[in-house]
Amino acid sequence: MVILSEWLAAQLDKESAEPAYRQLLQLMQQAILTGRLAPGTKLPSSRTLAGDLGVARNTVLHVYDQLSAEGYVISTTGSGTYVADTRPDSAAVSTVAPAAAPADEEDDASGASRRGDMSMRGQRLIDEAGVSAKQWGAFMPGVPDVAEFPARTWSRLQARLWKSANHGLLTYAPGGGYRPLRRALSDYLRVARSVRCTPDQIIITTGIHQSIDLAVRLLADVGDRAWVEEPCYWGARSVLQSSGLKLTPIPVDDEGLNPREQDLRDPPRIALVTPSHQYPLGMVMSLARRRTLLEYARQHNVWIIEDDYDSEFRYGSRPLASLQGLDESDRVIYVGSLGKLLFPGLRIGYMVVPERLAATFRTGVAELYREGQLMQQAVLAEFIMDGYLTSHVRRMRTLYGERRQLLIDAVTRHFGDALPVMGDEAGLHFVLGLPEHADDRAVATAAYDAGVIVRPLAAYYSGRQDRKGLLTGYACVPHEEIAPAFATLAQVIEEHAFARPEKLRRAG
């Protein structure tokens, strides 16, 4: 015992603003699970212990009671304290020894085997993540500008809503979401893109990849085929590949996607477009190839997920109508976020789903999700029966189309018609073509090293890349920063992508 005492006295560090009681807890259980206290061991009574070290007895008191508490020790009333015995039982732990990993088999930075550590496909997951460590400044692509959201509205819409003190909006929300939230999405749908649905129909989300996931869960099994666009958003096809489906990858051409003879002789069970705006290209799937593609899913019971990305911001022609809105076999998923319409953080988007899923629809996404939210929910749906998002929306499209031709008249400065700008019709971004023998994640890599923000067009191709270019975007851009910034862009591309870029300026 005095040993204990004297052990526990050399460690306790009576200047340490780690209260005694928890320093004392501490070193005991690391004690007994290291065997310095083995077990069966009868510890000092609590006044004794105390007295060795120098601190009150209902220190001691307060950590025996804990040790009980966490199964530590076992108290016999009138016949002490001992260590109980908490060693692993021995029927539950192999001896045989673990396999050697095989020799091509890496450790990581920590010395962790990734066989050990991760699933294939989580391991796949993070290699091929394309998510960016910032994700504000020039040129970030699909970022909208928050500063110029309207928050002074929100703030008092969302005080209003407080203030009634209306407890129904605490809870989880309703299987599909805040139904009046429903309603008006169900209204400025019809209207702004030709989507055939009443508010029964939307189910609330937190955005595009969960209403993904959901759709994927809920109508596709592990070792199904899906189509994904060539090239694609990362994020969409990580949850694809992360729901074990797997993945073909359609090419996409100036109608938009266009499935080969191969393709189709083996059907998907899920078929992920962009029609209306093609990302990252940023085609208009044809008329023609929308109907294909309808009948081709009608045919074959293919389950087509309509990603309709910020379609609403189209310069110069009006908004597209969706493709769910020319479906007459109930095959399509429409999903949709409000992310790029008002701010990212928000985080609620929403699907569209046929009539005969819907409520099968409400059921997966309670059930996977426990979704909440109803507060913002509630402050979104008094924002768009306002009045308040179409106003927004069109104040911001105008917005964007000046920030859109200014970053235009930079790339014509810089480089003339040398350098291709691709899918500047609508969006938050357009694509700068890049010369075919640059290698365009060093050209962003080098951007990002001088303080701009681009991607490569190569991060959204699964195979081969036919065409070489770096996303840029021009949302959240400030007019006056749009030039100095591409300044620096500029020399980043001549640097790395011309031998002689002197020749490609163009004179005075």
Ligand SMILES: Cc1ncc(COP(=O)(O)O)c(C=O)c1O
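Every value quoted in this text rests on a predicted model; they were computed, and no experiment measured them. Positions refer to the first chain, counted from 1. We call the rigid core whatever largest set of C-alpha positions still superposes within 1.5 Å between the two forms. What changes on going to the form predicted together with this ligand:
- After superposition on the rigid core, displacement of the C-alpha of T445 between the two forms stays below 2 Å.
- When two forms of a protein are overlaid on their rigid core, residues whose CA moves 2 Å or more are considered shifted, and H479 is not one of them between the two forms.
- The Cα position of G463 differs by less than 2 Å between the two forms after fitting on the rigid core.
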Second form
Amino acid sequence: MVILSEWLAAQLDKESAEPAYRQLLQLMQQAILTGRLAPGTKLPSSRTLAGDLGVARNTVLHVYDQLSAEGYVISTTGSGTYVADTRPDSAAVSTVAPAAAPADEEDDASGASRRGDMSMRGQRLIDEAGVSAKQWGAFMPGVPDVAEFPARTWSRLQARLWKSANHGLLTYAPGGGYRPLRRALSDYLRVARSVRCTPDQIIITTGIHQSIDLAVRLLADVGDRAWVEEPCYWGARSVLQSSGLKLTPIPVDDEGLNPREQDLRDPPRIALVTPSHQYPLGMVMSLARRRTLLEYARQHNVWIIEDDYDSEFRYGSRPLASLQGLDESDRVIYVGSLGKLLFPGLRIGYMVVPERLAATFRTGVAELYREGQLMQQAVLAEFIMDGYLTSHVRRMRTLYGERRQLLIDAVTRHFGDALPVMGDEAGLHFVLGLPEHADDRAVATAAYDAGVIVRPLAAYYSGRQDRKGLLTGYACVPHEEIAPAFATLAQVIEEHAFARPEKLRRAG
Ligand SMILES: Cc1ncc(COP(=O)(O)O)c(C=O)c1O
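Having looked at the form predicted on its own, could you now put up the form predicted together with this ligand?
Let's see the whole complex now, leading with the same chain.
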């Protein structure tokens, strides 16, 4: 015991900001786990140890209590405190041979062995991740102007609701989300997006990512095939892929999804499409293609996931009707989000599912994600019912329309018609085409270094990239910042996208 007290006294740092109680507890736990204190060893009395260490007796008593509560020691009244036997049960541990280290295991910078730690799908998710470190600034695509969000209105509604907060708003959500919000959304979607639904068919989620995840878990099995548009949103691709689906990229043309003969011969379980505004290129799926896809889905039991992420912002004409509204066979799962209409960090989205699946999805969402955030949902419901959503969207459509025009003017001023602008009729971004030989990833990286965020089209392709370009967002850039930020981008483009053939010519 003398040895224990000596060892503890040598380790204890009385000058440290860490209280003596915490230090002593950690030291004794370490001594027991490493075997320095063997099972069965009797600990000195609290009075003796406190005296040896020069700490209050109460400190030692607290340490012994905690060690006893966590199972490190056993205290018997009258007979003292003994180290418990917590050595791993060797019979249980050695039942099967230990896993062999993978042959090509290698350590990454953090010291974790890559192949050993990660699943194959986890590793792929990380290797192909598209998420950006910056989420704000010129010309971040897909981000609305959060500075324009009517925060005071929101906080007034929220303050009022908190005054009457009760279990109905503060517990887990009943499957499917806050009922008045589902009613408000079904009214909104019927009018604004021609979606055919009742409040029962609406499931509130944390956004499109979660909606797709839920649909895949409930409707597909690992190994099933999913069609995705080529190019498509990397986030949706990641969700499908990491759920164990096999992805088939399907080409798109001016009329949207355009499956080839070989694609049609092998019907997928899921087809994920953006018919109202193809992401990222911006075309609209023609009525003929919509009808063909719906009929194909009916015949082959394909689930169509319609991602309707930003269709409210259409500048030349009224927003186009949803694919779901045309579906007579209940094959469409419609998913949308408030992220682009209000602000991305809100994390409230919704899905509209066929009536016969509504109860299944309500149970599924509650079972998998244990949803909550009813207070936020209640605020949103009031926000919609009081007409603020419609007026905010109307105001933002005008604002974003002006910014879009300013950015197009800046492109034309710098490049004439040398660089095409694609998919600018709707949404929060357009694609600025680059010359065929350009490396759009390199241009985006150089732009980032110069302080301008754009995304390379390359990031959205999983196969051969048939055009080069940059996703350029205008919605979150104040009018007066558009021209100077584009001047920076234009310089980067001139240096990186036009320079190569010059060099090649010289080299040749
Ligand atoms: C096509 C598309 N779908 C979905 C999302 C993300 O939706 P959410 O934020 O609701 O998960 C994005 C975000 O940029 C997107 O571009």
